[in-house]
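Only one chain comes next, encoded as C-alpha cells, the form predicted on its own.
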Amino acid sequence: MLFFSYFKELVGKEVTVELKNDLAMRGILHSVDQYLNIKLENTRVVDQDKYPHMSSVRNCFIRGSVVRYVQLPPDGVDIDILHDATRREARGG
C-alpha cells in the first residue's frame, strides 16, 4: 500500500507512464486505485512518430499490470516522507 498512498498525493500533477509495450503517455494524473490502475487526463504520446494513431487520445485508463515505469515530476518527490513511509512499511505498521 506504500505506493498507492504515495501516488494518491500526486493526483493533479503531470506524470509520464511507460507501458510494457514501449508506449509512453504523458498527462495529468486524475486517479489511482489500490491496484495502481491509473487514469490520465489531457494525455499525449511521448513518441508521436512511432504511435500516430494515439494522437487523438485525450483521456485514458491504464491497467496497473501493464505499467513498466511511472516518471514523477521533480517537485512531486518528497524524499523525507518517502523514507519515513518505507521505514514504517518495513516494520510492518
Contents of the next structure:
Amino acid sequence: MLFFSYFKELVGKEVTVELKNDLAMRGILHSVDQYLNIKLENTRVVDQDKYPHMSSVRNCFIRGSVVRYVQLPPDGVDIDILHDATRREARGG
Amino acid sequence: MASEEESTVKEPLDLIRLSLDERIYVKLRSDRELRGKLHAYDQHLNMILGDVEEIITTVEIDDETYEEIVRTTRRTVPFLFVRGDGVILVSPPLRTA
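Please give the corresponding structure for the form predicted in complex with its partner chain, as opposed to the form predicted on its own shown earlier.
Below: every chain and molecule of the assembly, starting with the one above.
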C-alpha cells in the first residue's frame, strides 16, 4: 500500500507516465487506485510526432500493469518520510 | 538493545533494505539499466529512485557486413517511480571500466 499512499499525495501534481509500449504522456494526476491504475487529466503526448494517434486525448485511464515508469516531481513528498515508510513496510512483509 | 528486527537480514528483500538511501544498479527488461539512489521499494520491487541514469542498449545488424553495432542511449531523470514487474535484478552499483 506504500506506493498507493504515495501517489494519493501526488494527486493534482504534474507527472509523466511512460508505458511499456514506449508511449509517454504528461498530465495532472487525477486519481490512483490500489492496483496503481492512473487517471490523468490535461494530457499531452510527449513525442507527438512519433505517436500522433493520441494527440487529441486530454483525459485518460491507464491500467497500472502497462506502466513502465512515472516521472515524478522531486518536491512531491519528503524523502525521509518515504524512507521511514519503506522500512515499516519491509518489516511487516 | 535496539530493535533487532531492523538489522537482521532474513530474506532477499532485507538485502535491498540495506541499500535504502544508497545508490543502486537495477537491471530491467527490454535491455534497460538504471543507476540511482533508492528512496522507496515494496515487495513487488516497485521502486522510487532519485537522480537516475537510464541506459538503453540496442543491437543493430548491418545489412551488408552483418556486424553487430551495439548502441547505448542514456538519459537522466531527477525522480522516478519504477514498476516492479519490469525489474530483473537489484544490486549495489557496478563500477564499469
